[in-house]
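Starting off, we have a lone chain in the form predicted on its own, written out as structure tokens.
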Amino acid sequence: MKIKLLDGSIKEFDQAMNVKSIAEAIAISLKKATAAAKVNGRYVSVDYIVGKDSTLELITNKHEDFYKTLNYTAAFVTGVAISELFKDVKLAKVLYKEDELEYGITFEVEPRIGLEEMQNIQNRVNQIIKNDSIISREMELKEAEELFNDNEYQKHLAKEMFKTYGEVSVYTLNGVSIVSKHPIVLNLKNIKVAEVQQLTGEYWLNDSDNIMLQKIHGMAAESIETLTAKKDILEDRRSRDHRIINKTLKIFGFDHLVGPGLPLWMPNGTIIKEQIKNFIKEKEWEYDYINVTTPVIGTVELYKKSGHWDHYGEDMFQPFNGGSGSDEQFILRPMNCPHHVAVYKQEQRSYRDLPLRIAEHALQHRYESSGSLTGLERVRAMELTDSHIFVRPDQVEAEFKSIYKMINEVLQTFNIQIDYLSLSLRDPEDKVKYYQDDKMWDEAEAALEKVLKDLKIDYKKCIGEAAFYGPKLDIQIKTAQNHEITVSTIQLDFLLPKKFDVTYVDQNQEFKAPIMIHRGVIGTYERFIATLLEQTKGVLPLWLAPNQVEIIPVGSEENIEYAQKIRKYLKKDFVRTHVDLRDERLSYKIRDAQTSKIPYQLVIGDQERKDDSVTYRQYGSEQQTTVKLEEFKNMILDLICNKK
């Protein structure tokens, strides 16, 4: 049999062998270093027997899945500890949340375990990882169902795994067994530390109609130093979470009566949003976009004709009637492309009119599941920085380059850290998702890839990630919770103009279909501001800060009057300020301004009033500087003008 390794090399063997024997045949040291493996993309143990031509990835401590493997194993070990300490435990699922760097084990037991038992569980886990090892077996479904006759959770997992792989992976430790499709290390010496941390609950299969199981969370690693480093990463992620930052900055809110996923923009958030919007509109003016306003609803027929009804129907809010006795059916719009097509079609266009760049900062609604709603990152009501550009075929490359240049300038202004660029292509085998026109797809994908090569852009090809109407370039980032999201997008669309019979008159007086380019410069304001808060830890640049200058008068009533004079003086130039008149100590007011991440704090005393000056301190600095009021104003206006 031929075994293809991760580096592309091929090893040949004349008989079936288990993974650790194959590892040893490659290099003696690999046998000991291998914790688990992937055979043809499936996670297996080192005892798994490979009997045919396969691709093989050995999971060592250098592999990206090593930490995951340790944590799935620690979850099982924790389940074994629970089973040994309590009677009639039914283990459910071993879990690992990459964004939380933690493992979990769900289980059913009566009476339910209390927090006072956590230390006993921790002690037993410590004993197990020092002395014991795990056995793995592959078995038929019938054998697995007999083994787990009294555990409906494991029987369910066995059926699911058998359906996918035609066999069931069972792991056993100290007489306790589970089914796992996830990587498990058999030699527990790989785990030097496993820390039991929380006791919570979780519905079986995340379905509220099912039983609420108990769940123990923890973290495991190959050393205490590694565990400490992982905890530091997790703490940094939590400190960057825009939902945590929002508690101090008061950017947005939600209300269950208004509805889940429907954000309320508070005064501070509205300021940030409007400042960004003004900047984007300036950029759109610079790049010759025309702004329009279209309705937040559309007819069902509109979305059926566009194809969105068939492809995204499950993500839309349900249709509603136009009124009492009306047969008209409307939908809260989930996207704006059909509306912009309608704008284009208001008059006959000539080839001289193209490119026609239609832009709108448009309200949209999508019905995200309740469980997926995450602060501003994933909501049901959003405002998109949207545009649709209609071009002739000979203009595609130049326009794509212009759009990319604009997006790049915008993201650099905000200093957004990009993870990678994704070239999303269709899967030719998927006959359901994608519009069936091979020539159209081949031309669109070739055109897009040529532009990326001309621009010398590094990108990843992602097969099967294209929109149903065409290929696209997505700019991807990682959130504080390690979620991958799209911040900007450029999409080619050869389909929608044909569906809506969109035309222009060419130089030969013939009707031709334009190509439509979808452009999202920063995606939705909701997701972008969540990103901005997380990447800056809430320390926004001066031009975006809701309160740019905190004025703190001390001493006499005259100083308070001077502080109010400063506020009015700066307000004339649209500088956002606040005078702190609370009856608190100066040190408390300065600390509070620092906590609120206000860029500048002015301390106003007798000397400042007499000299017509201010003493300022920047966020994050303890240095105090005294300058004339006019000089201070000119300084911050220059910073604001240059988007600092």
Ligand code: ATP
Second form
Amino acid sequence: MKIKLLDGSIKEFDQAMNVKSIAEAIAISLKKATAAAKVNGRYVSVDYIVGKDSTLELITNKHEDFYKTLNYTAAFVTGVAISELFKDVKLAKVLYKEDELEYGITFEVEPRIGLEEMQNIQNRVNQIIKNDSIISREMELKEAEELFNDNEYQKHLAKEMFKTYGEVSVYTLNGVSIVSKHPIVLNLKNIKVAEVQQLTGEYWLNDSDNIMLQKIHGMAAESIETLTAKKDILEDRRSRDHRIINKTLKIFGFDHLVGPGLPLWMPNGTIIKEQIKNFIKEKEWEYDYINVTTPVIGTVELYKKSGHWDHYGEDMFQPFNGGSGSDEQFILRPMNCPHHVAVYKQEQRSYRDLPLRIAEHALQHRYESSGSLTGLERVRAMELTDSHIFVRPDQVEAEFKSIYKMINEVLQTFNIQIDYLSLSLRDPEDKVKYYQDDKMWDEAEAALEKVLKDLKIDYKKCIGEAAFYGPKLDIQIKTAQNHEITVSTIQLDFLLPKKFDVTYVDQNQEFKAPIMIHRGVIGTYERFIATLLEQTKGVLPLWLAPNQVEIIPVGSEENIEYAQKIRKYLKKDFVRTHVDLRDERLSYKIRDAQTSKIPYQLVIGDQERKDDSVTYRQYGSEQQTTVKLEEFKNMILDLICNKK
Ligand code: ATP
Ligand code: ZN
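So the form predicted on its own is up there; where is the form predicted together with adenosine-5'-triphosphate (ATP)?
Time for the whole complex; same chain goes first.
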């Protein structure tokens, strides 16, 4: 049999062999270093027997799946410890959460385990990883079902696994068995440390109609150093989480009676949002957009005609009636495209009117599942920096370039770190999802790709990720929680104009269908501000900071008056300030201003008052500088004007 390795090389063997022996045949040191493997993309143990031509990936401690492998294993070990310590435990599933870098094991036991048992479980886990090793076996479904006769969870997993792979991987340790399609290491010496950390609950298969199982969380690694490093990563992620940052900056809030996922923009958040909005509007002015305002609801017919009704379904708020007794039905719009089509159609447009760039900072509502709601990152009420641009076919390329340029300038102003650009194309095999017109698709996809090549932009081609109406370019970023999300987007659409019979009159007086480009410069304010908070760790640049200058008077009444005078003087030029009049020590006030990440602090004493000056200190700096008040104001205004 031929075994193809990750580096492309091929090794030949004249008999079936297990992974361990193949590793040894490649290099003796590899036998010990291999913790698990992937055969034809499927995770297997080192005892797995390879019997036919296959691709093989060895999971050694250098492999990206190594940490995950140890954690799935530790999850099982924890399950074994529980099974030994308590009677009639039914193990359910081993889990690993990439964004939390932690493992989990779910199980059912009566009576339920309490927190006071965690130390015992930890002690038993410690013993197991020091002394024992796991056995793995592949089996037929029938055998697995017999083995797990009284554990419906394992029977379910066995069935699922058999459906995909035609056999079931069963791992056994001290007489306790589990089905796992996830990587598991047999030699427990690979795990130096496994920390049992938390006890929670989780519905079986995450379905609230199912039983609530208990769940133990933990972290495992090959060394204390690795575990510490992983914890540092987690700590950094948590400190960047916009929901945590919000606790000190007070930007948004939620109220369960208003409804989950419906954000309340607090005064600080409203300031940030308005500053960004002004900036985007300036950019739209520069790039010749026209702004419109349209209602947040539309008739059901509008969305049936646009196709969103069929494609969106449960993801939107369901229709409601107009007046009582009226049979007119409306929906809260999940997107604004049909409204902008209606704006376009208010007049007969000619080829000379195109491109026509209709922009709106538009409210829209989506009924996102409650489990997916994440602070401002995923909400149900949102405001999109939306635009629909109507172009002739010969204008697609130039317009796409210009939109990309605009988006890029905007993101650079905010210093947004992009993960990658995704060029989402159709899957030509998928005849159901995609509007069928190969010529149209080929041309549009080629046009987008050409622009990206012309601009020398790196991108990932994502086949099958296009919208049903056309290809798109998405700008992807990673959140603090390691979610991959879209911020900006440019989408071509040749379908909607046709559905609504949108036309322009060309040079020969003929009616033609324009192409529509949907674009979100920074996506929604909600998601964008979540991103901004995470990427800046809440240290917003001066021009966005809700409070730009904190003024701290010390000493006499006159100094307080002078502080108030400074506030008025700066306010005239729209600088946002606050005078700290609390009865607290100076050092406390300074620390507080630091915690609130206010860009400038002014300390005002006798000397400053006498000289018409201020002593300022910038956020994050120890240095204090005394300048004339006017000079300070000019400096601040200059920075704000330059979006610093
Ligand atoms: P996703 O895949 O994230 O659900 P989508 O592809 O449905 O988004 P679009 O319809 O392209 O999103 O929406 C445009 C932009 O709106 C997205 O790029 C994103 O910035 C933002 N957005 C979409 N859904 C939400 C939401 N629930 N909460 C906050 N912002 C959102
Ligand atoms: Zn749109």
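Rigid core (definition): largest C-alpha set, two forms, superposition within 1.5 Å. Numbering follows the first chain given and starts at 1. Predicted model, so just to flag it, every value in this text is computed and none were measured.
When the chain shifts between these two forms, D53 and Q364 travel apart, each with a separate rigid block. Rigid-body rotation of the smaller part against the larger part between these two forms amounts to 8 degrees, from C-alpha fits.
Shown is the Cα shift of K11 between these two forms after rigid core superposition, which amounts to 5.1 Å.
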